Structures are given as structure tokens and as C-alpha cells.
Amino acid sequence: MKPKRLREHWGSRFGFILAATGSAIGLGNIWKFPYITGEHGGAAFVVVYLLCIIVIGLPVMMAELAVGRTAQRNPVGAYRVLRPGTPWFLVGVMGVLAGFVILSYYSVVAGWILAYVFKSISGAVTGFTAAAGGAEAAKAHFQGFAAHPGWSVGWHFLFLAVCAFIVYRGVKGGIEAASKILMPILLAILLVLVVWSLTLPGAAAGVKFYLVPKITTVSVGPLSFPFFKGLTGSAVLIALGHAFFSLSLGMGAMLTYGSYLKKDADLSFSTMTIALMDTVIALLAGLALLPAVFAMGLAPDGGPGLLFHTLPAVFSSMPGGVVFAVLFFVLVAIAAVTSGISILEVVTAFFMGELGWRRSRVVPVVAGIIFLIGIPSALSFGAWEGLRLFGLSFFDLMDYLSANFFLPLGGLLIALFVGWGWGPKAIAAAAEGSYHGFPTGKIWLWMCRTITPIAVAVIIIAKLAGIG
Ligand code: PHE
């Protein structure tokens, strides 16, 4: 084994819980959350994806914190500490290889988001008044910017280069210290646009459309029973896809998060105090912006552009707009940092772990190694946007998979690894996880064994076999 310096962990209790939940929060609640909830019937959703995030989530995030916790390592030593001379470890690779692949293209959006930091602060997109061509000249202006080359993979470059300066300085100096300044921001400033969005005239539409599932009749054979409506197989897959990417699972992000643990850490405290806050903010991300559309009379389905092209318009159409739109995107650009920075530590724990590099050596290489993958998806919007592969472009193929595929996959084989592959070892974590009495590590441990996986390995081949 290879000479070890000394494990960096995190200063405490509170500021681990920060950066674990700051890379939970990020686009995926924000940008994500509200179009897939918009696109997919709004409430019925909302309910599939807690579910989601109760069977399968949790119990995926305690066993990545689980393992990183006790091997103390990045995600391929952890297997290889924890299961020596097995294929386990392979786990961990894929992991790594994800981390490249989602950084590359969140980067990208991330990018836009900075820009828009600026063009708000610039008022450079309030000006689309129902006038002035409303969402229509908003996507306009959202189209040319992306389309352009030079623009598109810039912002990439500069987004990486902010998550790469945070990274370089280390877990405590850097990951936990932005981190803790960052969350608390991020949260007023969220509470502030809910505020706003309800009290707006015509919200209580979005509310509605949010949080009240509409019901249809559904017949099979000589039955019939009352059905969320609008709720589609692929439906279930994106919300479980979005459970895991929503919480930073399936990839190692939480498991190394949890190696900068001391091996006597809690775990299950931390374990529903981070998917708690992650499901808040979602769901509060969302009231702070299906109101307001609904409120402006536009269409709350618009897709990925839904913060691009219908949000620059309802900011545009209100008093004191500017100021909205710019809390806003701060909000946005934050909540994407403290995310890019988890997955860029993932690669970076890797290459030092595994290659023994410094943190200084690390940084600058995977960073440059992501930027360049980044470009294909950068110019997905313009000069490659002819460019399909199995009917998508780069960017929504990278998209499509990792969350789809990757993230479930690398969550279904860690739950396995806790339930079946570990050994021992997972029933000693088990029995430390009680909180309060309550026998939260057996439940895990027993959901590790059967009802998570089984979920999630259902869910996928459903899908792979095009039923739904
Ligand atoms: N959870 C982050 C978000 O919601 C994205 C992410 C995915 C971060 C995987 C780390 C690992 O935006």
C-alpha cells in the first residue's frame, strides 16, 4: 500500500452537514426539479419522487456515508480497503468515470447560470415586457447566447475555475468554508423569492398545480381505480433518476464526503437532516417559481429553458424585477458551486488516493480534463447542435444517462454492497445507527437488502424493456 498522508477531515459536525447538503442542493433542485415536476403532471410527481427519496434515497445515502465513513477512503480504495481482492472496487471506477461525465455538461449550465448573475446585474435580461416579445424574446436572447461558442464554453471554463479554486483549498479551508458561508445565503434568499412568488395575484394556480394531485380513473380489465393523472412509466424512472441525482447519489459524492468523517461520526442524523433540507428546498424552489409563472399567465412545462426563457420574462413584467432576477440567479450560482465542488472532490479524491498526487497537482489536471469533455455539451446549443446521438444531442445524452442509468446503477450496487457484500462489517454499522432509540440502522440495513434494490433494478429494467 502506498505511503499515506495524513486523511483531511472536516471541522465539524455542523460544517459536514453544510457542504453534504450544499452538494445536494444544486441545479437538480432548482433547474431541474420544477420543469421535470412541470413537465410530468406537477403533484402526482411530487408524491412519486418522495417516495422515491424515502425507499430508495435514504438508504443509498447512509450506505455511501456508511462506506466512506469507515474506509476513510475515495470511492474505488474504499471498496478495495473494505472487500479486498474483489470486483467491488469497480463500483467505485464507475463512480469516478460519472463524476467526469456529469461535471462536464452541469458545468455547462452552471456556466450560464454565472452569466446570468451578471446579465441580470446589468439588466440585460429584464427588459422582455410582454412589449418587448415576452418569453419568446427572453428564449431569443437565451438562444443566441448559448448558441455562441465563445460564450458558452467561457462561462464552462470559469464556472470550473471557481469550483477548482474552492477545491484546491481543501476540505476544511476550502469545501467546508464555502460552504458555510454560502448555505446560509442560499436559504435567505430562497425564503425571500417564496415570499414574493405567494403573495403575488393569481399564485395560489401554481400552488395548486404543485401540491394538489389531479386524479383520473384507470380501468384494467373489469377493474377500475382512481389513478394520479398524467403519471407515465417514464415518469416513475425520471423521478427515481432525479432522487439520486438530487441527492448526490450513485456516484461516490456522499461516500466521499463521508471518508472526511471521524469514524465515530453519527450517521443517521446527518443522513435525514441532509435529505430533508435537499427535499425542502426542492419543494420550496418550486413554490418559489410555478407561482410566479402561473401568476404571469405563462406555460409552467417549459422544459430545461423554464429559468432561461419563462423566468427573464415574469421578472421582466413585475415592479422591482432587476432586483428579483438578481437574487435569483445568486441564488442559483451558489447552489451550483457548492454541488460542482462535491463532484470535482470525487475525481480529485480519486487521483490522490489512488495515484498518491498532491491536492495542488490534482486540481488543475481533472479540472482541465472536465472542461474539455465539457466542450462537446457546451456547443450542443450551437455549432453542434445537428450532432445526435440516439436522437439527442451531447448534452441531454450525458444528461440522459448519468442520471438515468449511472446514478441508479452505482446507488442499486452500493445498496447491494451494504446488504449482501460487505459482510460483518455492515451489520456493526447497522447497529451503531440507532438514533434515539429509534433501530434507524437496522431498517437500513434491511432495506439495503431487499425493498432498495429491488425498486430500483424494477424501475430500470421496466424501462429498458420499454414498458412504460
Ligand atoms: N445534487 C446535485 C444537484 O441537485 C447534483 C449532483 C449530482 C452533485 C451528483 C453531486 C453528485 O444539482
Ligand code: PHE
Given for the second form:
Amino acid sequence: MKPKRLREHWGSRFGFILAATGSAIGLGNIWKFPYITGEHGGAAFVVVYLLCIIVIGLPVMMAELAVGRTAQRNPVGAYRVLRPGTPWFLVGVMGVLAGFVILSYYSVVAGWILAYVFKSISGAVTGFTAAAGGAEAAKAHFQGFAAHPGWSVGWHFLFLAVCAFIVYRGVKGGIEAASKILMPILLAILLVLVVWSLTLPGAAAGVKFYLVPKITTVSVGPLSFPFFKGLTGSAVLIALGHAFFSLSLGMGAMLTYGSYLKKDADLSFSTMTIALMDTVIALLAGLALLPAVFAMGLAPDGGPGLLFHTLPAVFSSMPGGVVFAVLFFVLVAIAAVTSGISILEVVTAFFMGELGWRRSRVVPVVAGIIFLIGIPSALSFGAWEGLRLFGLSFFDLMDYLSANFFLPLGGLLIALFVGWGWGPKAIAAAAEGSYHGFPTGKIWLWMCRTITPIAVAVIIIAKLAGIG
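Could you give the coordinates for the form predicted alone, as opposed to the form predicted together with the ligand above?
Just the single chain follows, nothing else.
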């Protein structure tokens, strides 16, 4: 019989918080949040997003961390330990499958970002002045790059290799050590970009759009109520969904990171700190980008093309644009890596815990499989652009499955597990080791049983209906 290996743990609470925050901070914060805010009215959307973080983000994150810390197992093993002999372990299986799917196409986009770091250093993405075609020329440049099979697949491989190297070195020596270096760099770069953006001529209009909600009056019979002007039901659903996805919930990443916590770790403090840091980073990203977009006289609703189409045109037309382009794409690359390693660690932890493989064996095998799965996604913008499955390109299909199935369903099920499958034991598990007790435990349990599942179910229905 093989001796049981000692489970890895974080070296410090600070290291865990940085790593978990890095997992939550990804492309959704730096890229998606600013453009969906621009598309849906600015400040009013931000307010609704913050409320949604409280309704969905905090309860589900606390649930994942509590399950992981209590069980000290991977996503599949955790449910087997806490509810043996029940089908709940399938929630963990779905999380592991989500890891394969999400990282396979996420690494394609992250690979493009790595490439743009080097392109910005060489000045290749800062020549799109208005005279040179502006955003349309930047768009054509990006489309040509993404369609090239060698470049797209090659950068996809390089990003996975970076993530694999970090995860290969383990929890403390790899993930935690990298997070302690990368996260402060990310924050420092972001603050520099915020200061730069706010000092641009015309930036004040962007700040007002982003931070000052427009209020109108809605009449219901003889009564009148203040309401956010321009805020639609679709915008609320999008804010609800993004609050969930931006915290890296529903795929077992927080559960896995929680399993490396010691039994006396304070979950309530950690959950609040991670959610706060993640939200602050998202807000700062919007403050770094939207005022700059306004300063250039461009529309804030540039959509997904904001990263590769609009911003190169912005950087091209401003003094010091090369320097700030480099800083920006390094910032986004760091966010992509810290999220990528957390997804890879979910799959790695499963093979180590359930099959007994060593980390040194698991990481190359898993990274290799994910690379192969991701090749069709990398080719979806060029050689295999005409390949359609259920009417979608391979890349879009992977994105659809994760956004509409794996992540929301995973979040829904873990909330139901804590609320009903685990029940009152969840409060004791979450309160254990808390430095300040867990006075809100009953409220948390109630939210996991009612409010959070309903909110996530609304997200699923809205996504399947094509809203948001």
C-alpha cells in the first residue's frame, strides 16, 4: 500500500488571498467589465453589478471555500468525503470537465494577449492613428493575426506552457510564489494607467459616465420613484451574470484553492477580502480605460473589440502611447496567467487526488491534452472558420458551453449543496477557525438555499434565451 502523501498547503494567509484574488481577476475584470459597462449605461450598471456581487458572489465563494477547506480534497473527492454514497460528487466531475473546456479556449485568447505584449514593445500595435485608419485598421491587423494558424496555435501553446511551469512547481513554490510577484505588479501597473487616463484632456466626461448615475423618475399610480435612467432588464441580467463569472466561481477553482487552507483559516475574512480586491480591480480597470476612450472621442460601447481594435487606436494617438500599450497588455497578460493557473490546478488536483498521480506527471499530461483540445478553437478564426457544430464555430461552442452550462450550473449546484445537501453543518464548517466568529452564518445558509439559487437560475434561463 502506498503511503498517503501529505496535502500541500498555502504558506500564508496573505499568499492564499493573493492567489485566490488572482484566480478571480482575469480577462473578465480587465477586458469584459469595462466594455459591458460602456454598453449598458455606465454608472448605473456599476451600481447594479456591485449589488449582484453581494447577492451571488459572496455566498457562492464562501460555499466553495468552505467545502474545500473542510474536505481537504479535490472537487470530486470533496463531495465524496462530505456526502459519501450520494451523486453529489458529479458536481465536482462537472467542475473538472469545465476546467478542460474553459482553459482550452481561454488560453487561445490569452495567447493573443501575450503576442500583443511583444507587438506593443515593437510598436506594431501603436501605428493605428486616425490617418492610418484608426480602429478599423487595428481590427484588420488583429483579424489577420488571429487567422494565421501558426501564430494562433503557437501563442496558445506558449500561454499553456507558462501556466504549466507555475503549476508544476506546486502550491506554495509555484502558484503562491508567482501570485506574490504578479499581483503587486498587476496593481501597480493598473494604478499607473488610471493616473495616466485621468490626466488626459477630455477624460472628465468618461469619469462622469462611469461614476455618476443618471437618475430619472418613474411613476406608479400617484407615486413617483427615482430610478436609474437607461437601465434595462437585459442590463440587470448581464450585471448579475458577470458578477458570478468574474469571481471565478462554479468550476471548482475556489474549492480547490480552499482545500489547501489549514483548518484554522478564517473563511469569512478571506471571502470578503478576495471579493473586495477583485471588485476594486474591476472598477480600476474601468477607470483606466473608459476615460481614455472618451478622451479620444470614441464610443464607450465598443464591445468585445475594445481590447484589440479600439485600444490600439487609443494608444496610437496619444503621447507615450507605446509605453502605456506595453503596460496595458502586460497587465492583461498577468490577469490571464493568474486565472489560467487556477483552472489548470483544478484539473491537476483531480488527477493527483483521485488517481494518485504525482504532480510532475499530471501537469505535462493535462496541459498537453488541453493544448490539443484548444487547437480547433485556435483555428476557428482562420483555417477552420467554416467548421460549424450546432451552428457555432468550435471556439464559440466551447464558450457557449462554459458560459451557459458549466459555470452557472456548477454555481447553482454548489449553493444547493451547501443549503440543502450539507445544511446546518455548513455553518459550523464555515465558522470553524474564524477569528471573529461567523455571526452571519444563518443568513449565508438562507441565501444559499433561496436567493442565490434563484438568481443563478435566472442567469441560466436568460443565457439559454439569448439574453445577456
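Each form is matched to the other, and the largest set of C-alpha atoms that superpose within 1.5 Å is called the rigid core. Just so you know, these numbers come straight off a predicted model, no measurement behind them. Positions refer to the first chain, counted from 1.
Asks: Once both forms sit on the same rigid core, is the C-alpha displacement of Phe209 at or above 2 Å between the two forms?
Replies: Yes, the C-alpha position differs by at least 2 Å between the two forms.
Asks: At a 2 Å cut-off on C-alpha positions, does Ala285 qualify as shifted between the two forms after fitting the rigid core?
Replies: It does not reach a 2 Å shift.
Asks: Take the rigid core as the frame of reference and indicate whether the C-alpha of Ile370 shifts by 2 Å or more between the two forms.
Replies: Stays below the 2 Å threshold, so no.
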